[in-house]
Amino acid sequence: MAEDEDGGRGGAGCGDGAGDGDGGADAPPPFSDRVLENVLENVLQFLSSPRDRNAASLVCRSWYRAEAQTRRELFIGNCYAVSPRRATERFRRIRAVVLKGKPRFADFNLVPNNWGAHFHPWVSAMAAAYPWLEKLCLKRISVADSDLFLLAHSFPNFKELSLICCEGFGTAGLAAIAEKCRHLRVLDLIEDYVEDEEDETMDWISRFPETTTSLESLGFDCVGSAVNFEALEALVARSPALWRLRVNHHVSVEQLRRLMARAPQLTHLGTGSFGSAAAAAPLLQGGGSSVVDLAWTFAASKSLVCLSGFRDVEPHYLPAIYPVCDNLTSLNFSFAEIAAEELKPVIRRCHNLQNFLVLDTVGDEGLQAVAATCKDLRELKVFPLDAREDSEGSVSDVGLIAISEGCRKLRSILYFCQQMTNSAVITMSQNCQDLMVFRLCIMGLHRPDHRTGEPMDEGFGAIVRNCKKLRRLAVSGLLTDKAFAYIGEYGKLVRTLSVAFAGNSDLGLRYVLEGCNKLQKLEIRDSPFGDSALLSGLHHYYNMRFVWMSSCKLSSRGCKEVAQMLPRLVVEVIRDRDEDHDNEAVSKLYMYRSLAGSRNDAPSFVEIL
């Protein structure tokens, strides 16, 4: 399920119809109605879109009941938007759940530790209600080892677990999943914080069944501790269906070769370390035979279409991947600190690349090489090696122009830089009119067009005016109210808007809230918007999944007014310190629509108005 498939207003996959029933307590329908519902259920089984299902549930009570009976997948975009009891009582035949927790700005350390989003109440409810649960995806959720123990013991047919940006668990929980989930097909750990004391680390890889497994995807590149390599190699060997493998930085290049030899059917590979000091020694001493051997191994992996990892990369090893470059559709160099001269021999062989992630160390010259070769590129992400405001960025408007001219099929771009021009952004809007995601992050406070000194209004205005399919937009740099007026007027399909270090009055946010009627997620940091701007969105907040504002000019009085006028909206004021409760200024505001009302697990630094 895509992130924007929020499953209805407020982000709960339960749909808005959940507000019209009492969680399964309706009186049984008459016999004739039950016959009609049986017919309707047979039809609704073919309805897969969450939005379509939510719309169907709003037709009448019989459709509401029939939709609930036939739903197999549940998407909940905010774990506090609905209670676990309400969700499990309404939807009784769920096989797959996607559950999201903390706001996205938690990725930037803007959400304090121990804020919430605990998995325990959800896994407890699901253990009782969904004994046949097969798939679970958690994102930004606090997961304890005890939660994974309960999960492992509660669902005998459990097959897929994906944990994304989660925290709180360690190798003991992973060991329980590996040992008890005998039908496991997917275990993906993505950007999680796996916590273990040094003397508590468990050999979780050895807990998988000793017979042939059903594993199709195994990713543990975020696990900080070393794994039992002999057990890992044996596991890969007895997993004939394995098509995706991502290992952590403790796996050396030589060990990677052995794993690839055991699984020539792999299509997606995360390399882990790609040339640590120990692995690089044979190269430095033996004249490159290790690179040749590794290249032969890659050449034998004819199914590879996606490569990632490359942590602690030794550039001399990069030629080893040449044999598979022409087949690659996805390449992730976001952990590889390489320069343009090291990137160019690789990228010039990647003619079929559609997704590319890279550090800004490749510079404009590296992006020009991408533009010259990757004519089918659909997604590009350029991350900063140093995200500080005063760092010297290596990419600029020159690289952006090159990409826009060479990669005209681009659909999504995330671009971190230190300087930009309106001309470059306008050029991208003209050349890449199919863009659905445009995120330009100009690091530093209120950076103008570095050539003219003008605000970046016209550049972002061109993006929303020319890119008719735009769904997600991130703006930064020196922006006036004029830029936000453009967004409100032309950004009619924008669902997610992120604002950083931008704006000059409350009028700017008012333009957005009054014009972007499909807006679902609004994230604002370090911008001058105050109470008047906040109150201008009262007509729309019930239709949104969330609003996040930090380091703006909000007051407790303005936030309380919103809470009083919209009683079904949860308004959280998050303080940096307990003693700040008497401070009228609000440093962090998080608002979301909820069918469950205020949560009961808020820490002391969170005040729910």
Second form
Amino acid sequence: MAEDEDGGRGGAGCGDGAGDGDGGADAPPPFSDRVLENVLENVLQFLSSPRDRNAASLVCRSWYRAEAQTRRELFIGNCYAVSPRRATERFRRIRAVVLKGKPRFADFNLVPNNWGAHFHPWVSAMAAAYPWLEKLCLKRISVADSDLFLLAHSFPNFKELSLICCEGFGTAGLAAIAEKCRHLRVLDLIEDYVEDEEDETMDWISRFPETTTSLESLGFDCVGSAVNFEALEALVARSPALWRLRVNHHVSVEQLRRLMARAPQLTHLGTGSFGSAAAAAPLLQGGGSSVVDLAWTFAASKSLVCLSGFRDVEPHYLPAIYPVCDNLTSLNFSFAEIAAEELKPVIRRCHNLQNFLVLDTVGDEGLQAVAATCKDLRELKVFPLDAREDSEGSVSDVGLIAISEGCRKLRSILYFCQQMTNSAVITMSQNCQDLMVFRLCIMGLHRPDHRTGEPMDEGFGAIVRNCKKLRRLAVSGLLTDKAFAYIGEYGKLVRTLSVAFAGNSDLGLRYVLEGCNKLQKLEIRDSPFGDSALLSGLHHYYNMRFVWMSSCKLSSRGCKEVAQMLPRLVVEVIRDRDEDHDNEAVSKLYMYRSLAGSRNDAPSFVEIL
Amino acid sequence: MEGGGSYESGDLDNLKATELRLGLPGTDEPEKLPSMLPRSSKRAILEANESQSKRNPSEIKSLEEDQKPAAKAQIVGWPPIRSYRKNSYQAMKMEAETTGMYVKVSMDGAPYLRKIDLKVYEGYKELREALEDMFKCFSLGEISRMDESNVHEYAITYEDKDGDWMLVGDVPWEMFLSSCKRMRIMKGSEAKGLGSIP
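After the form predicted on its own, can we look at the form predicted in complex with the partner chain?
Every component of the complex follows; first up is the chain already shown.
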């Protein structure tokens, strides 16, 4: 639909009959603006991508208003980038919110407790502004039970709650959600810390409505306390729309069978322990489920495409999943401590696998088996059982090469190992041209190529050079500034970069800040980059979501200078408890663009420059 | 118990076991942890345990862990694995639970000490039987045999957290587990005054 550049005025331009023809040409401009905006709104409601919407809102004031009225989904990548009040004032008809909080390195204990990212101010603002809110997704947000109570009571039409890597709440909050949100379709708890005070665990599963529910997805594999199983079974039985169920490790294989019998329509299943209750209490149970019985149950679940769980897996039960292997597109064995011999008969049947998560206990041999069968693999994550700097590695360059040769469509890889060779990484860069995410974690600090003794520069250089779609990169091992020169030169689409124990001098960081013009998220630890390198990025920081630098060579002087030059950047210096507050050296820097200015909830160990 | 079984079979590798000591049993010396299981035998032991319904890679792992020198101070947040994940692995969980239950046992007259995992026993009776078995080879006499005066030939004693030597068997088993630092099987004549053995 054609529209004048300065939009709105005159109104004669849009003649597709959508207007209600009131008043015609004599109507004062504001009125015809409104007509135009009505039309615009009708059109803009079809625009869903936030990027497109952001672009539309910049066209002119009229478009800005129309877009703000029609936006239904609010995505806030950094909860401190904008204030809740401002967001709720601009966008009045939001139905779904995604909110992200702490920096990712908080997952690795680098951010002290109580740093921030509290849900409270947001839920309070939304309770007032968005009574029709339906969906909420929170990541790395500190959520209290009281926040969940408020949520449960404020949104009568609430349908979907996803909490990812959150903490601060317990079963009391879950009970409130279950009880009050009568239209709940989704309750997904993913890698949260769900903690109750001693003896205060509540039976939240029993709080769901007694009638048929509209539940489609229920995931509580991260909840540490056992749930009332009878209540869970009854809940599943009266939730005919349920297609995803992920239970925690307290659910035994016998109990799992009962759940699966109630919900044969499941497509996604988190199996809990996948071990027998009999093993845990041999004197009480007669003997557990046989693997044959279990296999029959799986055979009846014809729709399963995604399996996870296997927390305390007893390997002799694994063959029970053979009936569904061929249909699986996603398999998460990353909590299953199994060896190659136990993996092989399973993986050999998974011809359609696209996502695979596994523990390094399967070794290079296990990975070779994956490469031999899973030709459609898109995403692979190999986690270490023994996550220490000096542990014995179980997977190596051999496994990486095998995967690159067998899984040519690979888009995303996360690989933990003790040592690596450039040659293997180069091979992967040549074989897997579709790679968008390459995260290699060589756990041994500063480890060079174990065959040539050289730094890992060439390997990572090949990745950025050959993988033209690369958007996310994590580097490790012995790396000189040369590696960063490569990244700056070739990593033109890289949006997220993670660096640890790498580089020689300020040049390294300079190369990246000057070269990677699409960079949005930068996290660096323990690398020798100082103030002058930090200052070389001034031209770019407003285009970024955040920068994290810890244990580098920064000083308050340099950080203050950045804060002064860029007033819309919030520059936080985080000090550990036992650190000297007068210390010039900055051990943790976290900076991000923001419309909200300095936050007013910063704890005492955070100094905002 | 499975753990106890695999422990016994590793004795031949126990270099410490063959060390001749001239000092009194129980005197302090730098803790040099013996190699009890060659690393490559982990797989062999796992296979041997296959028939049991519950695997014990955790116990084997915990034995292996004993051989590592005092762990290097681990760097915060490295490697970058979420604690959620780290805390979930059975082997790691069990390791945390079993550390600290190994105590040295000396016997008067025996040329070398033994080390046992107290957690493996369900009570005093089993402990006594295990010790009997363990020190049988020294032909020093039975721990449970009495001499003419109806006093046991040997007394099993232990040093508790306060450094006092106590007679084994007086306190409830759980309390014993939490307070026992090491044990000594001493000649009955020396044990006079400690009371009779249950």
